[in-house]
Structures are given as C-alpha cells and as structure tokens.
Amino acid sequence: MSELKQYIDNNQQRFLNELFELLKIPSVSADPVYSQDVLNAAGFLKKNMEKIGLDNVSIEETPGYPIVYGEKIIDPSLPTVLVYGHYDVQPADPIELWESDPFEPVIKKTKEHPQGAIFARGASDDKGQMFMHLKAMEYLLKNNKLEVNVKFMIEGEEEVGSPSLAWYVKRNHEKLKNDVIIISDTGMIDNETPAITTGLRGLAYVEVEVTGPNRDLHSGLYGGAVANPINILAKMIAGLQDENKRITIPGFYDDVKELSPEERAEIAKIPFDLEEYKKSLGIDEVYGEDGYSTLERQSIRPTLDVNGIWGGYTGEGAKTIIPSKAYAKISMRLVPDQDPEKIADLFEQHFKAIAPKAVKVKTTRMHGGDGYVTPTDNEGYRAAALAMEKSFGKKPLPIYSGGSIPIVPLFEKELGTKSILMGFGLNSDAIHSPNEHYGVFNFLKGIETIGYFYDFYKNLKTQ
C-alpha cells in the first residue's frame, strides 16, 4: 500500500468525523435565518486550514458572505494550483421528505454505495468534495510531499449565484495568480468509471409575475368574465415548447452549435443503462427534445424548465377565488456560445408578446452564467487524468455536464487560466434534493486522487 493510501486508511474515521462537524453546520446562504451558521462554516474552514499547515489563512470580507483563503508557497518559481470550492449549501426543504435530519449526518448503504454513503445536506455539493482537497493537502504537507504552490479559495455564496465572487476576484488578481484551477463540484459516471467534466451548460434564470384584476375576486361572481392569472400563466408556459419539445422562443437556437456525428458517437460510448435510469427515478419513460438521446438531452442541448409555480389559495379546504397574481421561476440551461443576457432578453420579449391583453407581465432576472469547455490537451487535464488512472486503475472519460458553474468562465476571463473539473459525485447523490448523500468510497478515493494530482502536475509543468 502506498504512503498516501496508508495515511488515508489510518485517518479515515478522523476525516469522516471532521467532515461530519462541517456538515452539521446549516450554512444555507439563501436564507438570512442561517446567516450566522454560514459564518460559522467559514470559521470552521479557517481553523482547519491553519491546523493542516497552510499559511496566510484568512476570512476575506466581501459585500456578502466571506471567502476563506489559505496558501502554501513552496517556491514562487514553481507552478501554482488554485483550489476552488464552496461551503454554503442549498435549503433542506422539503424537510418532511428527508429520511434523517439533513444536518445530522449519518452513513447508510445504498445500491450505488454498498460501502455506505453520508446522508446530509451538502455532503456531495460541495462540502464533502471540497473537504477532500484539505485532507489531501494535510497529507502532502505533513509528509513534505508538496512540490508545487497551492492556494485555496472557498466561497460561501455559490448556491445563490456567487454574487460577491466576481467582486473579490477582480480585486485580487495578483493574490489569486495561478497556472491552473482545480474544482471538485461535478461527478463521475459510476464508482467503476471515473470521468472528468470537460463541458458545462450555462444558465439564464428568471422569475415571472402575471397580474390580472387588482385584487382576488369571488370566482362565482367574476368567473368567466375576468382573466385568471394562473390559467393564463399555465397556458403561456405550455406554449414555450412545441410538440417536438423544442423551445419556441424566436432566436433561442441561433447560437447553438450542433455536434458532429463523430462527437455524438463519443457521447454514445459513455456507459448508460436507460432502464436503470428510469427505474432509479421512478418513471415509465424519458421525455425530451426529439432526435437526441437522454445523455445528449441532459448535457449538450439547451433546456427550459419551470422550477416553481404558485398563486391563489393553497391552504387547507376550499376558497373560491380568481387570484390577482400568479408567479413562476423559470431556468434555461444553455450550451457554450449561447449568451445568458441575450437569452434572457429573448425570453422577456417573447413572454410579454404571447400574453393576452387581459393580464400584465413582469419578468425579473435572478442570475445566470456562461457555458464552458475545458480543453483536454493542457497539463492540468492530463495530470487529473493520470491521477484518476492511478487511483481507479483505468483512464477517465471526458464528459459533458448538464449543470452550470458560472464562476468557471469568470475565472478564465479574470485570471486567464483554465479550470479542471475533477469531481467524484454520482448522479444518484440527490444534490439539491431531500436525502442528499455522498459515498464514503468517493470521499476517500477523491482524497487519494487529489493527492496524486499534484505530483503529476509538477512533472508535466517542469519536464
């Protein structure tokens, strides 16, 4: 057994205990009720960074929640790796669907994780994956194995769109100067099939408000004579896709790049069991844009989804009204070359155009971000691939992710360096959902792989 694997084996329970302490902190950035908890999570990371031997550890103030920074500069002439992660988490709602307390982590076995999985909010997204980097760094520093410079930047607002990160990065170019950025906030295909994410979708997120009468009305006295905003909103939303499940917004597909048959053939090689996919989700059939596979629909094609819809009376019993207002939150996942601001403009123009005169429509932009493609021929990707091959015993597959990480294109624009998306989660980990979990195997294998990454990267950069 290698020194690294032996160290992980000897310290496995301590690593898990420390992660559990972090997971117990309900650092929900979207809800001001948890503001002190978010700050407590930042304080926990600061102490851990100091404990493992990082230098210049600090809680960096921003207009929002702080960034936790730490570094170890071995030699300014050596390559520098910047590690990014986030310590904030999604709200746990709906609480009643959790099988255990979302902020009291427990380990339970699952089909995908026979060695056990950690059930807690943030276990996979992103506390568990971010914490792997600190534990790998602990080993490297304790055993004098670090041969490149490293900087950590862990933020507390990723789950609300990272509103303060651009502010911070723009003001700290020199401090954050690096040769490559490594991020573990993505996933693999399964525990036997490692993968590195090479493409991310962008995002445009809007909230719409449809207003009819100036107050709620008696549905008996006014029904049939006045527009019902909920009925109207439902019809408008239904019209945003045609019978082929293509989005009907004029100009929406203008900048969408069609992949070549060869590129689509590579995607088709990715291991995927459609029947198991449907079974795991409890659905009888998949659904999406005609002419594309499920893997393509969830990675290389743009989408439009309603994330929430509400209005009128939703309490116990009956209340016969025509509501004054109806609302919906709508997200559009975008592929590289689609500009989120342009798409938001097109959505707003179209949504107002299809509204009948009987209602008024207001749209509010929430947040968004560009898509991203990572080249596979740079030293960072090659080092990550070699590290995964060493720890898993097989070469990782390059994959496209349907998710969005808006800060990745921001980093390249501001810092001029590429980000390597080396994540260890699985699609079944239920991130953003009740019963989120992260495999113990994945947590420990991630520490091992990250530990190997630095040695490979140093050799590739200095050969």
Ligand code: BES
Given for the second form:
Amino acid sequence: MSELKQYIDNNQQRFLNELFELLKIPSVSADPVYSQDVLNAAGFLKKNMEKIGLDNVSIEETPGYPIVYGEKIIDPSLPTVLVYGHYDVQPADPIELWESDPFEPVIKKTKEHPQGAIFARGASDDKGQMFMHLKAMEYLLKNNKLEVNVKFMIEGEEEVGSPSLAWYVKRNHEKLKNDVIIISDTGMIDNETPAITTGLRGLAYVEVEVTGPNRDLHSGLYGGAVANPINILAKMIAGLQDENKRITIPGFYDDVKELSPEERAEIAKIPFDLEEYKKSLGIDEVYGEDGYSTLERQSIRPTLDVNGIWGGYTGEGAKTIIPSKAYAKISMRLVPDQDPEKIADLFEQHFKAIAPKAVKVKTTRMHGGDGYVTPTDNEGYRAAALAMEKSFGKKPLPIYSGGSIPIVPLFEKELGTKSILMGFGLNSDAIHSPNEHYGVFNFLKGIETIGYFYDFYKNLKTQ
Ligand code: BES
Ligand code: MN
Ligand code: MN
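Structure of the form predicted together with this ligand, please, following the form predicted alone?
Okay, now the whole complex, with that chain kicking things off.
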C-alpha cells in the first residue's frame, strides 16, 4: 500500500470527525439568521489550516463574508497551485423532507454508496469536497512531500453568487498569482467512472413582478373585468417555450455554440442509463428540447426555468380574490458564448413586450455569470487525469456539466489561469435538495487523488 493510502487509512476516522464538526455549523450564506455560523465556519477552517501547517493563514475581511486564506511557499521559482472551494451551504429547506437533521451528520448506506454516505447539508457541496484538499495537504506537509507552492482560498458566498470573492480577487492579483487553480465542487459519472469537468454553464437570473389592480379585489364583483396578474403571468411564462421546447425570446440562440457531430458523439459515449435516470427521479418520461439527448439537454444546451412562483392567497381554505400582484423567479442556464448581461436584456425586453396593457411588469436582475470551457491539453488537466487514473485505475472522461460556478471564468479573466474541475460528487448526492449526502468512498478517494495530483503536476511543469 502506498504511504499516502496508509496515511488515509490510519487517519480516516479523525478526518471524518473533523468534517462532521464542520458540517454541524449551519453556514447558510443566503439567510442572515445564520451569519454568526458562517463566520464560525471560517474560523474552523482557519484553525484547521494552521493545524496542518499552512503559513500566513488569515481570515480576509471583505464587504461580505470573509475568505479564508493560507499558503505554503516552498520556493517562489516553483509552480504555484491555487486551491479554491466554498464553506457556505445552501439553505436546508424544505426541512421536513430531511430524514435526519441537516446539521447533524450521519453515515447511512445507499444504493450508490454501499460503503456509506455522509448525510448533511454541504456534505458534497462543498464542505466534504473542499475539506479533502486540506486533508491531502496535511499528508503532504507532515511528510515533507510538497514540491510546489500552494495557496488556499476558501470563500463563504459561493451559493449567493460570490460577490465578495470577485471584489477580493480584483484587489489581490499579486497575492493570488498562480499557475493553475484546482477545484473540487463538481461531479463524476459514477464511482467507477471518474471525470473531469471541462465545461460549465453560465447563468442569467431575473425576478419578475406583474401588477394588476392596485389592491386585491373581490373576484365576484371584479372578476372577468380586470386582468388577474397570476393568470397573465402564467400565460406569459407558458409562452416562453414553444412546442419543440425551444426558448422563444428573440435572439436567445444567436450566440449559442453548436457542437460538432464529433463532439456530440463523445457525449453519446458517456455511460448513461435513461431508465435508471427516470426511475431515480420518479418520472415516467423525460422532457426537453427536441433533437437533443438528455445528457445534451442538461449540459450543452441553454435552458429557461421558473424556480419559484407566488402571489394571491395561498392559505387554508378558499378566499375569493383577484390578486394585485404575481411574482416569479426565472433562471436561464447559458452555454459558451452566450453573454449573461445580453441574455438578461433580451429577456427583460421580451417579457415587457409580451405583457398585455392591462398589467405592469417590473423586472429585477439577480446574480449571474459566464459559462466556462477548459482545454485538456495543459499540465493541470493532464496531472489531474493521471492522478485520477492512479487512484481509480481508470482514465477520467472529460465532461460538460450543467451547473455553474461563475467565479471560475472570473478567475481566468482576472488571474489569467485555468481552473481544473476535479470533482468527486455524484448527481445522486442531492446537492441543494433535502438529504444531501457524500460518499465516504468519494471523500477518501478524493483525498488520495488530490494527494497524487501535486507530484504529477510538478513533474509535468518542470520536466
Ligand atoms: N457546486 C455547485 C455547482 C456545480 C455542481 C457544478 C455540480 C457542476 C456540478 C455550486 O455550488 C452551485 O450550486 N452553483 C450555483 C450557481 C451560483 C451562482 C448560485 C448553481 O449552479 O446553481
Ligand atoms: Mn458548490
Ligand atoms: Mn451549490
């Protein structure tokens, strides 16, 4: 057994205990009720970074939640790896659908994880994955095996669009200077099929408010004569996709990069069981844009989805009103070369244009971000692929993911370096959903893989 594997074996219970401690902190960045907990999670990381032997560990203040920074500079002339991750988590709601307390981690077996999975909010996204980097670094530092420079930058606002990290990165080009960024905040195909994410979707997000009459009205006295904003909103939303499930906003597809038949053939090779997919989601049929496979629909095609819709009376029993207002939160996942600002503009123009005169429409933009693609012919990707091949015994597949990490394209713009998305989660981890979990296998394999990465990277960079 390799020294690294032996170290993981000997320390795995302590690694899990430490991760559990972090998972118990409800660091929900979206809800100010948890602001002290978010700060506590940063404090936990600072202590852990100090304990494993990183230098210049500091809680970097920002206009929002802090960034936890730590580094080990072996020799400024050697290559530098920047590790990014996030310590904030999504809200746990709807809490009643959790089978155990979201902030009291427990290990339970699942179909995908016969060795057990850690159930807790943030287990996979991203505390469990981010923490693997600290534990791999612990091994390298304790055994004097780190042969490149490393910088850790862990933020607390990823789930709310990373506003302060963008602020911080712009002001710290020199401090954050690196040759490659590594991130574990994405997924693999399954536990036998490792993958490296080479594409992420972008995001444009708009909240809409449709106003009818200036107050809720008696639906008997006024019904039929005044526009009901909920009826109108529903109709407007329904018209945003045509019968082929294509988005009807003029210009929406103008900059969409179409994949070549060869690229699509590569996607078709990715192991995917449609029957199993439907079964796991409890659906009888999939639904999406005509002419594309499910894997394509959820990665290389843009989307438009209502995330929430509300208005009027939703309490017990029947109340007869025509509501004054109706609201919806609408997100669009974008593909390279779609510009989130341009798409949000097109959406707003179109949404106002299709509204009947009987209502008023107000739109508010939420955070968004660019999509991302990274080539596979650089040292970072190759080192990650070699590390995965060594730990899994199988070459990873490059995959496009449907998710978004808007800070990744920003890193490239500000720092000039590529990010290697070496994630170990599974789609079945239920990130952002009730009962989020992360395989113990994935956690330990991740530590092992990351442990191998540095050596491969150093060799590729300095040969
Ligand atoms: N880690 C996820 C993104 C992700 C997950 C990408 C799995 C690929 C595979 C990240 O924490 C996330 O949830 N991002 C948000 C965007 C953000 C602006 C809130 C998303 O994709 O919705
Ligand atoms: Mn994440
Ligand atoms: Mn997330």
